[in-house]
Structure formats: structure tokens, C-alpha cells
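Taking the form predicted alone, here's one chain by itself in C-alpha cells.
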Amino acid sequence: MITVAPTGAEVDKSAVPALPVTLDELVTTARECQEAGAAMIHVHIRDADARPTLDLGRLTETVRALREATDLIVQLSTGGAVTDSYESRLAVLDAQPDCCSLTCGTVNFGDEVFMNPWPFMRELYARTQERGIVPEFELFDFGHIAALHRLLDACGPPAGGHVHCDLVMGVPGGMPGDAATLVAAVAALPRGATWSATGIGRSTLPVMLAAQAAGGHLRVGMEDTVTFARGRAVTGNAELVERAAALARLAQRPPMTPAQARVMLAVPGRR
């Protein structure tokens, strides 16, 4: 499975002309990368200034766009920035989302500090559960996988029944993203859980290949890297798209259609 993560809260649009920041150009990178071999896209959105924003009547036009126009999987970040308050992150699933992102636990995040402490763990999760919206669970760093099992432990398994996790890998403040730091991790997975990875930046190329290798699945995008190669600018996210498929299909792992995904993540069918 290939998710895309276009966009982000990070990149600033005038220093990467390319980044997909109104709901147009949202819409044609998720048409393109479904065409390319994505079937989930992980959604941030900016607001007419193309600075992050969790506005709810932006998000639900977006979810209903994207809908629309494909068929992915639609993931609601419920990370947003880091400035972002809790009350505003836990309404984001008002917007209806296929899927959301549950981050397991507080990590340093280059400068900042990105916050999810426990009680809001809990609530998150809670909501997702009332609402039949399955979680991807974001683990930054090992600690976040023990609350992963503490989570589960406490509140019983997400909306569907099926545990997927996203190993987010190489941030600054978090795990390295590296081949031996990605086995480690999938180790102390819970039993039965499925995982995709993510490698930010210069780590994009050794954590594809590791999660390959592992039997994982995977995310890219510009969100998490701008750069193709030393010295190569992305010139779209449907070109990372490409070569993670190209790369599934060298190692007989072809990518998985929007349906099977689905099927895999327990996700209903919202359409």
C-alpha cells in the first residue's frame, strides 16, 4: 500500500513552488498519484495565504473533493502544526475522514515540540472509535510504540478491528531512519499489525527499501521530502509515487489499489 503525503504544515509554498497547497491543486496531485499507484492520501490543508490551517469547513470540502474526484483512501492529519490546540485537532474527524492520524506521544520535532499527551491520546482515540474512523497510529520513537500497547490495552482495538501503524522515521527528535532502527521497531509492533514507513528527508531512499525488504508497506510525498536526489528538487508528488510503485513491482510487491487497501485497513466504505 502507497500513501501519499502531499502537502504537510511545514513547507512554505513560496520556497517550493510545486507544493499542492489550494484545493485544486490538492485535488489534481490526488488524481495523478492515484493514477501512479497511490491508493491513501494523507491530508493537511492551507488556507488562501497557503498557511496551515484545520478550518473545518475547508477540511470538509476537501474530504467531499477528493471523494469525488477519487477513489483513495482519505486520511485527515489530526497533527496539524505544532502550534495547533487540542479542541481544534479533535475536530478535524467532524469532517468525516476514511482515516485519521493518531499520534502516539510528545516528540521534539526539529525545534519544536509536538505535542500528545496522554488524556489527549485517549480522547482522540475515543472519538475515533464512537465515529467508525480508523486510526493510523504515527510512532515517532519507541516510546511511542509502548503507548501504542497501553492505548489498546486500555480502549480495546480501533474502529474495524485491524491495528495500522505508520513508523515515522528520521525527524529530527525521533528514531533514525536507518534499516536496523526499522526491524527493531517492527519487532515490538502489536502481534497482527500492519505498518507503513516513512522516511523524511535524506532518510526517504534507505527507509523504502528497508520497508520493502521487511514486508512493510509505504508512505511518501512532499511533505516529507523535497528532494529527489543531491541537488534535484521534487517536481511533483506523483514522480515519489512512481518510484516507490516502480520499487514495489522490482521486489514482486506490486502496489495495492484504493479497494484492496481497504479491504486490508478494515476502512468502510464511505462513497
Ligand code: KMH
The other form holds:
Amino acid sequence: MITVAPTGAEVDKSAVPALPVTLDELVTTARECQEAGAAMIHVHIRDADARPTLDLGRLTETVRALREATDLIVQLSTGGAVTDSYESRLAVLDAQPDCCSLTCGTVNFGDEVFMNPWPFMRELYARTQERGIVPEFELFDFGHIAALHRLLDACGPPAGGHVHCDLVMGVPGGMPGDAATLVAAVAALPRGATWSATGIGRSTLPVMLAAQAAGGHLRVGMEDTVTFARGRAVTGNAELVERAAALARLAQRPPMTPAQARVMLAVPGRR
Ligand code: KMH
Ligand code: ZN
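The structure above corresponds to the form predicted alone; please provide the structure of the form predicted in complex with the ligand.
Next comes the full complex, and the chain you just saw is listed first.
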């Protein structure tokens, strides 16, 4: 399964004009990425000034537009930006996505701190269970894997019953993005869980190659890297998905369709 994370909350549109920030840009990118082999989209949105926002009206309209234009599994970020309040991050679920991110612990995040204390994790998880929204557990560090086990032990299985994780590697402050770390992290995941991996910045390629070899799924996109090759900026998300899909085919593990990914993740169709 290929997930595309096209925008994120950190990249500046003025520095990276190809970053999709309007709804039209996002929908166009989503269509192109589905065509290129993506099955899920991890969504952060921006306001009229291209700044990150968790505005509920915009989020709801975004979910609707992506469902109308594509078959992609729509995963909204509940991480938002490091400045977002817990309350606004919890309210993301009111936009009724198929899936949402759920980060399993606090992590240093460059010069900032991405806050995910236990009571917040628990509350977010309980709301996903109540509403039937499938969480993707975001793991930036080894302690997050321990916290995921604790969450499942304390609160039971997620909506749909299947555990899917995403290893986010190479964040300054989190686990490094290399093959040895990936293999160790995968060994510590809950039994039966599926997982994808993404490497931030220059760890993109090593993490993608290691994840493919280790039987994982892939997340790519301009949230995670804006450099395609040394000295060459990414021109759009689709070329990152195309590269991941080409690698998957080379490895005899061709990309899943959105319908196949829905079955794997136990995400109901809601269009
Ligand atoms: N933007 C980061 C602070 C998520 O989407 O859930 C958090 C993040 C994780 O991107
Ligand atoms: Zn994100």
C-alpha cells in the first residue's frame, strides 16, 4: 500500500511553490497520486494564507471533495502543527474521515516539541473507537511502540479490529531513518499489525528501500521530503508516488488499489 502525504504542516509554500495548499491543488494532487498508485492520502490542510489550519469547515469540505474526486482512503492528520491545541486536534474527527493519524507519544521535533501525552492519546483513541474511524498509529520513536502496546492493552482493539502503524523515521529528535532501526522497530510491533514507513528528508530513500525489503508498506510525499535527488527539488507529489510504485513493481509487490487497502485496514467504504 502506498500512502501519500502531500502537504504536511511544516513546509512553506513560498519556499516550495509546488506544495499543494488550496483545495483545488490538493484534489488535483490526489487524483494524480491515485493514478500513480497511491491508495491512501494523509491530509493536512492550509488556510487562505497557506498556513496550517484545523478549521473544521475546511476539513469537512476537504473530506467531501477528496471522496468525490477519488477512491483514496482519506486519513486526516490529528497531529496538525506543533502549535495546535489538543481540543482542535480532537475535533478533527468531527469531519468524519475514513481514518486518522494517532501519534503514540511526545517527541522532540526539530527545535519544537510535538506533544502527545498519554491522556490525549487515550481520549483520541476512545473517540476513534466510538465513531468507527480507523486510526493509523504514528510511531516516531521506540517509546511510542511501547505506548502503542499500552494503549491496546488498556483500551482494546481499534475500530475495525486491525492494527496499522506508520514508522516516521529521521525526524530530528526521533528514531533515525536507517535499515537497522527499521528492522528493530518492526520486530517490536504488535503481532499481526501491518505497517508502513516513511523517512524524512534524506532518509526517504533508505527507509523506502528497507521497508520494501522488510515486507512493509510505503508512505511518501512532500510532507516528508521536498528533494527528489541531490540538488533537484520535487516537482509534485505524483513523482514521489511513481517512484515508490516503480520500486514496488520491481520488488514484485505491486501497489494495492484503494479497494484492496480498505480490506487490509478494515476501513469501510463511506462515499
Ligand atoms: N506536523 C507534525 C507536528 C500527524 O500528521 O499526525 C505532526 C504530524 C503527525 O504531521
Ligand atoms: Zn502529518
